[in-house]
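In the form predicted on its own, a lone chain appears below as structure tokens.
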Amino acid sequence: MNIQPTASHFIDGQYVEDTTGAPIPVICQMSEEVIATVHAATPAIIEQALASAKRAQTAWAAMSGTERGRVLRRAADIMRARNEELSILETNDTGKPLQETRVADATSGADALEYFGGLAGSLTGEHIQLGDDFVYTRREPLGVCVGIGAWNYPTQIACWKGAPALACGNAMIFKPSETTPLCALKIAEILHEAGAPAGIYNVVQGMGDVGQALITDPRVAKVSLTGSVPTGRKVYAAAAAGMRHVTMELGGKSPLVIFDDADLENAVSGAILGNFYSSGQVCSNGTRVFVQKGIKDAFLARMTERLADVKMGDPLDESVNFGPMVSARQRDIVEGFIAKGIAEGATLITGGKRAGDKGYFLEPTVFADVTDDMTIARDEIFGPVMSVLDFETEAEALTRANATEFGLAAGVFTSDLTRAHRMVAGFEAGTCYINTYNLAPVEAPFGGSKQSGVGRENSKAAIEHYTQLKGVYVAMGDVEAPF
């Protein structure tokens, strides 16, 4: 398949190309060859994508909700129509296997579209009544909203950034990820097919100055950024310099904490979700992974069988269930981890090394006996690497699992649903799991506490942040002044 994008930009309904933006290689994961090149916006790019989203705002959030969600929802259908394509697209992107592409990604794009797009025209304003007179509410968009995406899903990044804001009214740009520039722009493509006016979604590339320059226009209301803890502490401080609106969706080191009255299996099966699918690149992935001491030796047992399991490989052949990294760099700091966990002293139960003759590949790697100061305990890692933590007690495990700074995710395993509400109710994080874990559905809201971000995305909390009150007093009778 050729997936040399048609050109580098989407802006004001075209592909929009200038080659004289420095150059920025795509790299395949599996073959390290370059396989696709885009180029930065330029600082005439980006202005031909801000005037183009001002002008285009205007007319689209004079449209009624319903309105706009029918484009939504037409959008939605043409992503579930060429599914296999964007897959494959997303596959090429970012590595991650196709049988994993197929139901994770542009999938999760669609029900973004679809369910904000069945949101539109329910927006509605409240009446509050105050004796005769009376005061009545407007929910409007913000205006040009700007969307910074991550590296791991940019597909399905691109759609929850960009389908609450055009239901609410705004236009978006989004600039994806300098290593995963290809999938947003067929979402542009997509949402303009639908009948989106041209402008109202744009697609610029770029590295951090041009998020930097998008960010600081005057013309941008709102900032929405997926993306790690120090680059959203950076792109918040812009931000609040124009007092904009903001979503930070950032990292995490989320705990998952297994009692010895789970069900073996299905802990298993979670921890092995939220630590190794889309190879460890996951945000919200639980990876210290708090043991309950009567269930350990059992459950890493269970853990190396079912890691015998995986499959590496060519990650668009059907059969391959764990690909490569995304990136040289990014299994290099991996990597880095790997021997830290080593050198701390925490005992390598499995994996740990590279796989394959080429390609970014880690095995998937679980460490046990590790301890709450080790730097693999401490930082995020987001790659393919487990640390297995004891624990005797539920105060212990709730007290050791909030003891981060960040608060993404938390999850935890047990037959004891009492137990499991208490634990959830004390767990310092905006995303919680019982008996499961890494489900994200758009009806669902999504985000974190403490250093893992501010606002949420999806579900009906998403509006609240792509959207502003508008209080309006009616009065009825005279107006009375003390002079």
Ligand code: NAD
Given for the second form:
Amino acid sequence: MNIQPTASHFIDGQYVEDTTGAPIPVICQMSEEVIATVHAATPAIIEQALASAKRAQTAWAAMSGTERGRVLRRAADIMRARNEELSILETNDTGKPLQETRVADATSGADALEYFGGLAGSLTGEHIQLGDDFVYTRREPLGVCVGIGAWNYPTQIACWKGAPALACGNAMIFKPSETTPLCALKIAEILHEAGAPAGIYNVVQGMGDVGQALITDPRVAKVSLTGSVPTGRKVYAAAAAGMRHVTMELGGKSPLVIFDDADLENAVSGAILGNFYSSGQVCSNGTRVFVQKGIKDAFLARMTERLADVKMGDPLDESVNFGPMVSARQRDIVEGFIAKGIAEGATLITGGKRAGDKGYFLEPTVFADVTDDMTIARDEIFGPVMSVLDFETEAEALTRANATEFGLAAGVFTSDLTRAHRMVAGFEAGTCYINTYNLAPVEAPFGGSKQSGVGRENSKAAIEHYTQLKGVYVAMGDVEAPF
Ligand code: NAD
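Instead of the form predicted on its own shown above, give the structure for the form predicted together with the ligand, please.
First the chain shown before, then all remaining chains and molecules of the complex.
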């Protein structure tokens, strides 16, 4: 299937090409063949994107919120109508099974456009009475915002950043991950078709240097990154030099604590969602699965049984529920962690090997008897590797769950209501789950604490991160001065 986009970039309402930029191949995770090529943005392309976003933003901000919202909601409708086509593109970009992308990617992107489209008309400041005088606040856009994406959810990330930015009256320049450059182009195209003025949502391709060029430009007011912690440090530092606003959605090594009294089937389902969905390439995954000693054997036995239902194969085959890794590089990184797990003495319960003759497939892998100091319990793996750790008491589980530099997500499975709430109150994590795992509806805030990030995406909280308040003091009487 030829999915070569019309051109590499989408700027000022149209596809733009500059083949002098370094070629970036898009490789099919199943056939290992190049299925498309885009070109990294040259300085001239970056300049076009910045200039057009800057030009467009003022008029966009001057429109009423209801008008802006209408554009976003129209874009949501188009996305839903084209869900099949967008899901196939997402599958081609990432290797995730069509079974997943049909329900998780364009649909969640459309949710974000619809939700923030709905909020756009009700963004207000406040009135503060001070005797006869008063202050009012204006909630104003930041200006030109840069979004930089990771490769695991290219459609969703492009929308999670674009929807609140545009709803608040900003323009966005989005740089997708070089590993999955295709989907964001479609979002730009759809927004334009829905009535977004030219320049309001531009997409440029490239590696980290293109990201750096964008975020250090004086015309840029904010950067929102989804990526790893080391990249986050670099992007945050570059933004700080220009005193720019940031949202950092970074990596994790989240704990999932399963108590003896948990519903076993639900706990196993939660651990599957938190370790093997998208072949484990999800930032909020609960990869440190703390299982209380009384339920450990039953948990491992049932997990092994359930994994027999994994069906690997061509991600475009509707019956396949487990796809390849996004790239050979990512497969090799994950294999390295599996080898470390074995070398450091964890018990390999199932998986651990490549699968198939072709394609970047890795079996879903479960390690038991993992201890807190092992590499597989400390580092983010970003692949289908679950580490099961034993524990005895609630206090012990909480202390060990929090003993990490990350703080993206955390979950608990128990039938003890008060214990569940005690645990989430104690978790040092931005996104918590009780008796489920890894759901991220647009209505709920999503984001991390500690090294996992700053700021929140989704929910009304995102509005705070794409606007600034202007306070206006209004005097109703004479001005008193000392002389
Ligand atoms: P990455 O950090 O390698 O790259 C992320 C993006 O940053 C890419 O677009 C890349 O080109 C760009 N980039 C790299 N160096 C840069 C620089 N110096 N300046 C500006 N931009 C730069 O991450 P990845 O491998 O694409 O994605 C996996 C990581 O993303 C994992 O750590 C995962 O946990 C994280 N992630 C987090 C969330 C979240 O919401 N918290 C969601 C998905 C993925």
